[in-house]
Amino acid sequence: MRLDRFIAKQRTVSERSAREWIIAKRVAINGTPTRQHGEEVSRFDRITFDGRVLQPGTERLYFMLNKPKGILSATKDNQHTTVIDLLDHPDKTSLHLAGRLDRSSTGLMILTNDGSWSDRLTQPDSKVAKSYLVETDRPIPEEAVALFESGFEFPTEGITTRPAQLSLLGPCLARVVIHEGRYHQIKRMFHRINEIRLVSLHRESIGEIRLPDELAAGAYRALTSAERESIL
């Protein structure tokens, strides 16, 4: 919300009068005057007027979460454990999840209450990469590389999948790369190759925010400025 219509809201005025007050330095956005009614504020900026608190601000979370399987992506539910459930902070439940995993799924998930960034990760034009560890009930031809990086077409849906990268470990264990996040995407694609199915798959990394090997499954800790300006 632009900061004069914020202000006219706030003390009842027209935003002629608040743009007024704010030329005259009488509003301040985190502790600092501004002269900028055109500024955009949102809910977490700490504003004053004339030194007198008109919003306190809410402070900004992202934590990085190593899900175990078996739990779900979800913020609540009657019926199963989540992975809200699995933080211990006073305002896990402001928290939305950027990004999903299935519930027999594993690893990296983001949470936060930063709607605006959160954004950056899962809107399919960001093209933000996502590794994935997978392993699969039989062995993966080496054709099935130039399968991925090519596209699966998905006719009922009118889509095709944008190129990914297949990296093979292991007769049944490989690396697989995406720039997006269909549902079931990467189970999906490996049934289009003899019907191949997934034993396991695990998150390691989305954008540059890796997984650590010493975050436990079903331990959290919050992201480091690094990693949350990484997606900026």
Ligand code: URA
Given for the second form:
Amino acid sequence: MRLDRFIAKQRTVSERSAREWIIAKRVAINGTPTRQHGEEVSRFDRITFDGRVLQPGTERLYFMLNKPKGILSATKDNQHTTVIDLLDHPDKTSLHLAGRLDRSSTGLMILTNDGSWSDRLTQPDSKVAKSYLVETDRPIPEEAVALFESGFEFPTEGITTRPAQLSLLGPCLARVVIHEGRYHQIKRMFHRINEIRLVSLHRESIGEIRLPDELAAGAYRALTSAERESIL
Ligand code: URA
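Now that the form predicted alone has been shown, please provide the structure of the form predicted together with uracil.
Every component of the complex follows; first up is the chain already shown.
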């Protein structure tokens, strides 16, 4: 919301009066007086008027978590343990998931309360690369590499998957990098090749954010500022 609109609403005055107060430097955002009456403010900003707090500002939270198998990628569920249940933080209910993993999948999940930041990861046209390690129930043929690169059509959804990079690491072991996130995407792509099924699916990274080896299954930590800023 624009600052002048925010002040007008809070103080029940016209936007014109609010602009006059702002220009007179009576309003501060995050401790700094401003004259920019058109500036965008959000619930994360601390806003004061004549030194009195109009909005205390909510802390921005960004976490990575190593999702164990069997835990649900959801914020709430009556039956199953969710990734949010694994966190011990007073404001954990304000978090949402920046992308999901199937219940049987493991690895990197990102949780935040900053919707405009997570939109950059989750919007359908976001091209952030996601890397997965997969184990399959039978050998992956060499020609799968080219098939992943050329994309698979899913006619019921009217989509063709974007070029994905498949690196064969062993007969039944591979790394897959995709640049989108469709429902059960990797499982469905493998199924197209001789009905291969996945034995395990582990997300290693999202963009520049890598799951560190020392972060045990079920553990989490705050993202570093470099990790946050890597998502532009
Ligand atoms: N693709 C899948 O099929 N499952 C996941 O959990 C993630 C990507």
